[in-house]
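Encoded as structure tokens, the following chain is the form predicted alone, with no partner shown.
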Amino acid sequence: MNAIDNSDLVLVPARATLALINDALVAEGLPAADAARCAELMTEADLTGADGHGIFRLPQYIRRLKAGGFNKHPNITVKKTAPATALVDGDNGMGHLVMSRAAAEAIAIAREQGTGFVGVRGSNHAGPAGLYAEMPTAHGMIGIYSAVANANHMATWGGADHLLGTNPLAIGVPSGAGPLVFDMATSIVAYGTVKKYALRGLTMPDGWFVNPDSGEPITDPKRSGEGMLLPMGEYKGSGLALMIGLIAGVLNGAAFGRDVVDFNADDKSETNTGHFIIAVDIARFLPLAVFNAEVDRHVRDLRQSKRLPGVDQIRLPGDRRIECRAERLRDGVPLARALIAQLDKMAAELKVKPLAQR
């Protein structure tokens, strides 16, 4: 794969992106506290390298707010279904708000019961999975999060109908040196990356998209709608996407399969997005300090293990998130000039200050 030309990227201070997200959401009618929470999580997505889930999504969110696709004043409810389980109904609120509530509930249940399993329906796109898997780790817990993606870009292995999404999975595990966070799409690449490639005029590598009729690769991201996104690990990614969809979607009374609304193409319809989050209290198994010390020991073994030829460093889940966050807090968030143009246009329409004035 050829190196990507990043000459079209501009470094923007995170405080500026945070302020624009917040002001834009308030201008479009979100309550101040809700706008602040969404802005905080979207900025964290950018800081930790999930570029397809931060300010990149803001113009799309604003369009959905304008069109009525999001409920600006949701009544998010929690129904306890057993001592260790609950079901959250997001009332079509912004996914960041719904999942913040669900994560808090899972943590609270796990504190009382040892484990908390919270299903979610009536939600929306909530950004990167790693955000929510990491939340329980701050409380001495393991976090597991997954969701039904907000569009179907994949087929079951061997099929050609778009019936599966890029359904993500993230796991967060605390350690003495900070949380290890694993965040993956079940497709070979996240669809947000495809959207970034299209915005920047980049060419996709072979092996991401194929034409479902001919099987030929599609490398122009602007033609991705004609193709089918391939799963990671072939049948393994397809099977994992299916199982996640059944748990995050069907189990919670949320959308899955043919019922999924493509929120990239439809700004008005309720998506009824489903998620689930699990929190596990480590202290119910062994003292947290002992667990953290053991994790640190195994991590050291892995980092110091013999490397394959050409490998200069062994990297583990969460490494890049930590490095990226430090770099971007110091240097700024890289934004494509084409995205900045979109954000400037949006800011003018909403009558809020553009990035350059922040």
Contents of the next structure:
2 protein chains.
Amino acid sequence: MNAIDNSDLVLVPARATLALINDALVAEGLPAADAARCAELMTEADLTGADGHGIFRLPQYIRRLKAGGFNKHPNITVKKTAPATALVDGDNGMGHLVMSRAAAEAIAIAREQGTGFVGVRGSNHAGPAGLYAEMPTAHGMIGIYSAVANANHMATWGGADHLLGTNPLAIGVPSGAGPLVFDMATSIVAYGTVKKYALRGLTMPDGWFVNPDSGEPITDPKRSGEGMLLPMGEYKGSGLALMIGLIAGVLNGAAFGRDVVDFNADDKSETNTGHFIIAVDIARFLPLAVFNAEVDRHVRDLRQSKRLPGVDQIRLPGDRRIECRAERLRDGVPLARALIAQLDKMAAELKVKPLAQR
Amino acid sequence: MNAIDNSDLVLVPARATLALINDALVAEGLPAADAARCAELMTEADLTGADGHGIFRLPQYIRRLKAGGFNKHPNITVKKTAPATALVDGDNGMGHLVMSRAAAEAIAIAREQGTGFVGVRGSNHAGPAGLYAEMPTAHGMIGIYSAVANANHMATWGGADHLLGTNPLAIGVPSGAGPLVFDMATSIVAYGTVKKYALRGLTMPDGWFVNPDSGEPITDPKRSGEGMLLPMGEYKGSGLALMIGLIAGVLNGAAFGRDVVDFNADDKSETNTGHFIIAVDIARFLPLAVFNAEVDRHVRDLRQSKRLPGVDQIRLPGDRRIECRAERLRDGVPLARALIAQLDKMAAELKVKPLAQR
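Same protein, different form: I have the form predicted alone, so give me the form predicted together with a further copy of the same chain.
Next comes the full complex, and the chain you just saw is listed first.
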């Protein structure tokens, strides 16, 4: 991979990014409580290093709110379809609000029934998958979350039509030392990473993107529109994207495959985004304290294990989130100058204070 | 990858392999119904192309039965821990029997509650993950299955201690045209594939195995004992193996990490193998016929999609299983001569008819 030049990054306090997100959403007509919830989750994405999912997305969300692509006053409904399952209809509200409601429902069901499966339709882009897989962990539960991504950046393995998203899979498990949160795209990298590379003028490594006609690699992220992302682990990532897409999409009456709206290109059409979340209540299997201590023991074994030559540290799922969170709370969130310029322009249009005045 | 020479393979009718498995297990003291169930599932593994999980495992299972490593008369118990969850204790019975019981329980719970999560402990190697993820599909349900593998062939990403298994993840989804079954190891290949390469004297490609001291690739499968398998998608496969291992192992009081018994090296110790299976009843979300038709439509889109240069056919999860099953029912199961020699020796020792007389 090319060495990354960080000289274009500016550190901005998280309270400033939070406040701008909140004020921009309110200025665009979101109710105060909803704007605050979106700002909180988007800032959590920024703090935990999901750079493609935090304030980076704000100009796009504002554009979409302006264009009428989001329902600013959704009637989010929860239909219990069986004792341990529910179907949430987001009524085209912002994904963060819809998924917050769905995660709360999965947790409430699992509290009663031991496990809960909640499917979601009528939602929208909800930020990083890890956010939602982590939610059950605060209640002593395991969380499993997935979604149909909001654009098809992949083909099926061997194919050249954009029919699959980077459909993420995230799993959260509590431990004594705090939650382990695993969050992966089924593509070789997340599309947000490609967007970040484009914004910063970086070159992508071979093997991320290919031209569907020639099969040749594309390394200029600005030309990513001509190509498609490759799946993680070849046919494995492609197969997993399909299977979880059927569960997050088709099962819930949400969009999948050919029906997915590319929300990067279309600010108006309802995306009918689908997700699912599963919560499992650990205490139904063993005391949470015993579970936590056992996970801690295994994590310690892994951390202290012998390392391959050239490896200075073992990293486990969620480590980067935790380190990043501490660093960024202290030092600020690194934003590219090009993003700050976009945000300043947006702030001027919305007549809210720019980042520099916060 | 090296071209594979198939001249050492002999086609053997599936009824012959099924009968040998059944008779060998009975000869070694398994009750008739249990032997029949194991033979049926192991033959299904052979028919569907999971070559590392069918009759290939029989000599090892027989050795383990002889050594007292399996409980031949297990009292498999199901404890309902909440309305939608259960914990199955396999009492050290053969994994196929334990997981058959657990899958049936998950299906029964999902029928009542919409979804069911069943954790398993006290089990053993149960064959290919796809077998169990597929079971709910016959009942109009989605199946999600995972397990802690029966030997630690991987390290955590960057590590050099054998602390993680190739912990598989399998997902089954019904469709009008038959179930889609996705089954992947979290390692770059399944260890059964390495065993098959060793048996047949084939060379492994670079990138499958490394020497933990030097980090150098190992390509001779007979030297795999000196090395470790690499995870699928680098840190992704390693992180996923950890997370699903915590759910299949720690949650159920089953072995994980340092506590895993290498059942290739140890025929006696209880493995306390853990699994989990989730079933979700589709009819609680939409009519099964509508779901099946929608999946069929998306599958058709994927199959008919444009192909990358040099690709002659789009393959989806489960395609190989279905083709393989039809081919092998017709032509027989391809067994390596070296395996047939092992099976003949075993048959002679057990005083049962060898394959050639069936």
